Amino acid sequence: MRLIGHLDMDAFFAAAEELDQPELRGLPLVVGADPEEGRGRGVVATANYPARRYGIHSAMPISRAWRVSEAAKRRGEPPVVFVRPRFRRYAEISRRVMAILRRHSPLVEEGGIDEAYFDLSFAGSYEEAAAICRKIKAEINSQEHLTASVGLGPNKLLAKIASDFKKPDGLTIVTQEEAENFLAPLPVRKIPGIGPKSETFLARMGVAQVEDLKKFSRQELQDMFGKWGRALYDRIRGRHDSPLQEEYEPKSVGEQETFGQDTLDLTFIFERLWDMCRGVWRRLLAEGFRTYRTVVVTVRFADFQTHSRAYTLPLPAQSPRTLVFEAMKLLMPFLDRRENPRRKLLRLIGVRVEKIGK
């Protein structure tokens, strides 16, 4: 019997901030860009549950989150507290949480800084596996003073969907026999792989819930979505055979920034690029890596056209100075006639390193 768990830390970044600043507990809290009184142009990284009750969610424009906060204040409710993210602190807590998981499971696949799959097949039954999940949750709570939600199922797909079912601090068990009934009433967006564009496309055909998708044959889904449509046919029925990978290794580490105003001010742009490179280097080290080979720079113009350019070094680099140098070389064409003949203003830049190693 295959028994797979998925652990998802509850509003992780926000919960970590509340842990370090107890005075924030109970208040609506957003971790993300500076809202600049509604002029900020970044996004929400994480919102705690009181903020989510206002309708604020991850990836929401920070300016919109600020307006929601102002509306709450006018209603006599507490305004949102906005804080900037501290990724090194989150990585530190994450390492300890993953260590707890590894004490209880022989196979753990980290899916990111705040989530992981883990194999409990050795338990032999859902009852025994559920008891281990409760123990994991209790240890995280007692040692880190944080809560996590866990999903338990016969595969990674069902475990991940289940972990989001009863948040925060939930434990949801879905057997293979229960899978189709469990999935049927859920919004199609709950199926991993269905993003905003696919959701909109399906909505035009009157498809809102998973059960609506089941009226299409495997061939019809393939005609709509290509090869992935065949996999989707199985996913909406709870069938998924992807194996767990022993270790999660991030493929890249990066940062990006949306400017407060569109600009071509070279001094400002270079200062932001240098600061971003330093941030990427700090995060790389915080996650236990020391080298990189590929540098990627992303630029978004004021008209929202977005371009990325990358350069792969002949040998791994382990210097922040090299990162700054290569990022500058990649950025420069977007500031002159080579890639920007119309002198369009820049809205956003980003830096990322790939092919990272220890």
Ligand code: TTP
Second form
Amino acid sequence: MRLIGHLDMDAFFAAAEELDQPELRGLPLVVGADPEEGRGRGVVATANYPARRYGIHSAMPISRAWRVSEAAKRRGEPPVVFVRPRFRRYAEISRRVMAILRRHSPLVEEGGIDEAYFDLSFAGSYEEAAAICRKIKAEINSQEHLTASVGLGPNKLLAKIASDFKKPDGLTIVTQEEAENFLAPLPVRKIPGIGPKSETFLARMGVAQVEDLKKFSRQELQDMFGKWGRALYDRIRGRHDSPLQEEYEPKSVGEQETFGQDTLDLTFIFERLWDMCRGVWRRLLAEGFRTYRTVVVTVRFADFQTHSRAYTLPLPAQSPRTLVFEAMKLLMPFLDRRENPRRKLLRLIGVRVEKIGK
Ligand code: TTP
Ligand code: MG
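May I ask for the structure of the form predicted together with this ligand now, the form predicted on its own having been displayed?
First the chain shown before, then all remaining chains and molecules of the complex.
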């Protein structure tokens, strides 16, 4: 029997800030870009739970979070405290949390800075595995003074959905037998792989919950979503057998930048792109890699519409010049009529390399 856990820290960046600045505890808190009195142009990285009650969430424009805070002030409620992220501090906490997990599980797959899958099959039963999960949570609490939510299930899919089910400080157990009933009432968006676009597409067909999606045959899902549709057929029934991968390697290295003001100044944009490519190349080498095969460019227009275009080279490349060249080719269509017929100004660009190697 496989027993897989998934752990996800609660409001991670915000919780870390509250830990280091106790005077902030209990106040609505946003970690993210500088709001600059409402003129700030970046986004919210995360919000603590009091700020979420105001409707603030990750990836929201920081200017909007600022307006929410001003409105709260007018109602006589506490305004939001805005702080800049301190990534090195979060990485340090992350390392210690991962170390706690590794003391309790022989196989840990780090899924990101604040989440990981861990194999507890050796425990032999859900009861034993749940006891280990409680111990892990207790240790994170006593050693790091932070809370995490944990999901326990027969595979990575159910473990991940379960860890998100009760937050903060939750522990949710879903057995294979319970899986279908557990998934059925959830919004389709809870299935990893269903993003905002698929969600909208499905909503137009009246499909909101997982149980609505179960009316389609495997073939129908394939017709809608391509090859992924076939896998989706199994996912919504709680079936997923992909193994945990111990070696967590960053799958991509990238940078992005929100401009000081929206622009279509080609000289400026290319200069920024050039700089970013050099930055990406330096970080690739710094992380011990030498090659990449896929180049991804992201563009966000002034109206917040965001597009990414990727190109995969036939062979791994190992020069920064290829990166600049491919990134420029990917960016060009957004600057002219091909992808930007209304000549919208650019707000942000990003460059990323994927399929990286040593
Ligand atoms: P999440 O685990 O998605 O969010 P969270 O830990 O803040 O809150 P929750 O209790 O719901 O798990 O992401 C972990 C951290 O990653 C988060 O604290 C900040 C960062 N992050 C961003 O910078 N931008 C984003 O869009 C998201 C989703 C997260
Ligand atoms: Mg989290």
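Numbering follows the first chain given and starts at 1. Basically, rigid core = biggest C-alpha set you can superpose within 1.5 Å across the two forms. Small disclaimer: the values here were computed from a predicted structure and weren't measured.
Once both forms are fitted on their core, the CA shift for Asp20 between these two forms remains under 2 Å. Core-superposed comparison between these two forms: the Cα of Glu271 travels 2 Å or more.
Relative to the superposed core, His6 undergoes a C-alpha shift smaller than 2 Å between these two forms.
Structural comparison between these two forms after rigid-core fitting shows the C-alpha of Arg347 displaced 2.6 Å.
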